[in-house]
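The chain that follows stands alone, in the form predicted alone, written as structure tokens.
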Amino acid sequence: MLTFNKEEFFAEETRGLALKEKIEEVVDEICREGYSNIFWIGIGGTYAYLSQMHHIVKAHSGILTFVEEAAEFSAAGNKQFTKDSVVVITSVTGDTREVGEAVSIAREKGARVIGYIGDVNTPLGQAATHPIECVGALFYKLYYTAFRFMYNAGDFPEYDQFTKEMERLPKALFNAKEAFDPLAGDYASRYGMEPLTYVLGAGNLWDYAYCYAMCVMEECQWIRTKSVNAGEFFHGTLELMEKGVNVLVLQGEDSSRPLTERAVRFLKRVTDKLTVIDTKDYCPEIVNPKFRGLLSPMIMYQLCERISKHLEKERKHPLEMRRYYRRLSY
């Protein structure tokens, strides 16, 4: 596979699985103490990933859950936020300005903060009441957190079965990446230089569609991109569809699937540049249909990572290249 280190991949997946016990300890302690609600607070990509957890908890649990964009939370606040709220953040660098400001507000209120930080000896690591050091392993830490809270609330009795199923993921995800890699290369060669790309998603993949459009295509590749929720597609964006318009649909297996299917049926009639990435075509090792829907974000993340690497090659644009982000003061 292009620009892929198999050993590093499995090492990161293994680190993710190893977080389970520590996360359970933290969540169980908070549940024993009691809490009123959960706030998932992030910015940019972390906001999108945390939004996926908010979506899953909201759909499958009675836990009161909120997702907040960190800068807006600091500026506008939320009347539901109290000292009994629990905040979940994640930051690789540990110094994300907007998240730091939001955490400061949370700590002033007396709220508890679970912080997944690349280095706990950083401002965010020191500010969190429950700092957990981890590099990568993005979805494992968030899934263990969300589903442990749900389990303790009596809303997800399948927790042990589900987390056992997650142990299959490293090998399953590797196989998925390997199978999808030629298709990712084909997508990049066909559409990598398109002047505009629309990215559609729904349900627990809507937030990833938003993230992939903004954080990868726009930020990392400088491709003009618009993300569209498939449920909203027929209330505006459909009027711009015609031959020559490039559309990428991220299709999962949760209850929102009919929304992307409806959009795909329409798009096949009006554009000749349609790509559908469907998680049902990958990871046959995950046999429980309920779990497949919940795990669609993890599968899609790995598939799109392959597109990112091929776009990097096709466009001759390193994914790390930035003009403004962390380059200028703003």
The other form holds:
2 protein chains.
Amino acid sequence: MLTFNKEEFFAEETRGLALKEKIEEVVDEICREGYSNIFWIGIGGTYAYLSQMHHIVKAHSGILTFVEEAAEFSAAGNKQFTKDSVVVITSVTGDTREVGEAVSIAREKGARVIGYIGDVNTPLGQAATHPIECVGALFYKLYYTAFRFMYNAGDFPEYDQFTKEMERLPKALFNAKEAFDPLAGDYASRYGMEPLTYVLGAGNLWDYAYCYAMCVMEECQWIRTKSVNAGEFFHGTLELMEKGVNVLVLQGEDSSRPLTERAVRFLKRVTDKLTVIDTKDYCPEIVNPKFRGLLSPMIMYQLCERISKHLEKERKHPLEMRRYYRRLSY
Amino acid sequence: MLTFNKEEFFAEETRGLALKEKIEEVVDEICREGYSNIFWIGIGGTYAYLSQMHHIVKAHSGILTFVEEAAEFSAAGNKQFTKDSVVVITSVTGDTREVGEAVSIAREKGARVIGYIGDVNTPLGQAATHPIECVGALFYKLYYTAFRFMYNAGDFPEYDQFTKEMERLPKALFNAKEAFDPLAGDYASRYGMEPLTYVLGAGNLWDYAYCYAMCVMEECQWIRTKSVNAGEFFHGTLELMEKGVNVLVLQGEDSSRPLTERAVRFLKRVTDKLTVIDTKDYCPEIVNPKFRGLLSPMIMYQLCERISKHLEKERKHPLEMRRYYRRLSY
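Same protein, the form predicted in complex with another copy of the chain this time rather than the form predicted alone?
Whole complex next, starting from this chain.
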């Protein structure tokens, strides 16, 4: 596999699985104390990942859940936010400005803040009431958090079976990446230099489609993109489709799958540059259909990571290169 | 003013104002009966307009409010939805497929549905428990609905003063359109043929930026766009900015104004194709700053309508022309 360190991959996955007990402790404590609602607060990539959790919780649980873009939360507010709210944030650097402002507001109100931070000796690590240090393995943190809250609320009795299945993921995801890697290479060599890329998703993958377009293609590769929800696609963006338009569809297995399937049927008729990445083709190790739907974000993330690495090579554009972000003050 | 019928404009505005009493009756009745939460459910343009109302209600009121994209609502669901929920929909044609499916689900659960429909003798007109027939004047319907609910919840005591101010809007909006029309012409002649247009907004205008990009520029003009929230802009899309990139910023006056201001400061340094439409420059008839912030969506809508008409002329592309939407079955 191109630009891939197997040991590092398994080390990160193992770190993720190892967080289960610590996260259960924190969530169980909060549930014992009581809480009124969960606020997933992020910006850019973290907003998108947290939105995926929000989507899952609102669809499967009676827990009151809200997702807020950090800058908008600080500027506009949300009257449902009180001292009894629980905030979940995540930050690799621990110093994301907009998330810091939102957390200050949350702490002033007396709310608890679960913070997944790469290094707890940072402003966000210090600001969280429940900081948990871990580099990478983002989905493990968020899944254990969301599903433990749901389990404690009586809304996800399959928790033990589900988290047991998650232990299969490191091997299953590795196999998926290995199987997908040549296709990722194909995508990058065919479409890596396209002037504009449309990225479609739905359900618990919509926010990831938004994220992959903006936080990887735009930010890390300077590729022009438009992401659009597969349901929304039929109310505007479809008019731009024609031969030669590059479209990438991220198809998962949750109950919104028919939305992307409909878009794919339409797109096959109108463009000759269509790529569909379907989680269904990967991770046969996970058998339970409900769990497959719930885990689609974790599978898709690992597949798209392969595309990123091949885009980097084809475009001769290092994924780390920025011209403005954290290089210019604004 | 280009392609403008003054009589029709004032007739539509007057129809909007005239709905106040009827809407108050419906909302007051629902409030007397009791309700648990409001679900704004739409798709494409209506999703975006209803999202603006959701944004205003959640920021200013303790009412539990949810906005759902109709196709996603039907596919994924939301556990907060019960027989005690109140749905608000709007449809000109009265037969939007995805909204019809969502309303069926809502009615099966026993929920009440306020439906603003162009013609009540349509599937959606028949499906709503509280159908209100009116062509156009969308914002008046939605504002009276949202603010009456907030007033009845004790969260907007300024209701009478605010709706009194709204009576000034027809004249104020007409003046705004007339003043902006030459600038709209400038925009269309300079940037109408750009290969890609970025549209930014924040706060109660973010959803409108999304809508103007997708439902007007893409759907009605086949212009390639990317809309991005001004806060999110700094976490990905900014990397694509450089000389020659066309950006349109929709700036309003609610508490999220600093987000677009920050984006404008940055954009002035990196692109030479920046257009900022600022509601602050229009409608001096509305004086109260809080009301100005709340009414920014109504002002911006009327300004952008001028751009649409000039784009139509410059691009020689009728706003009504579709190649797929409602012309092809999919």
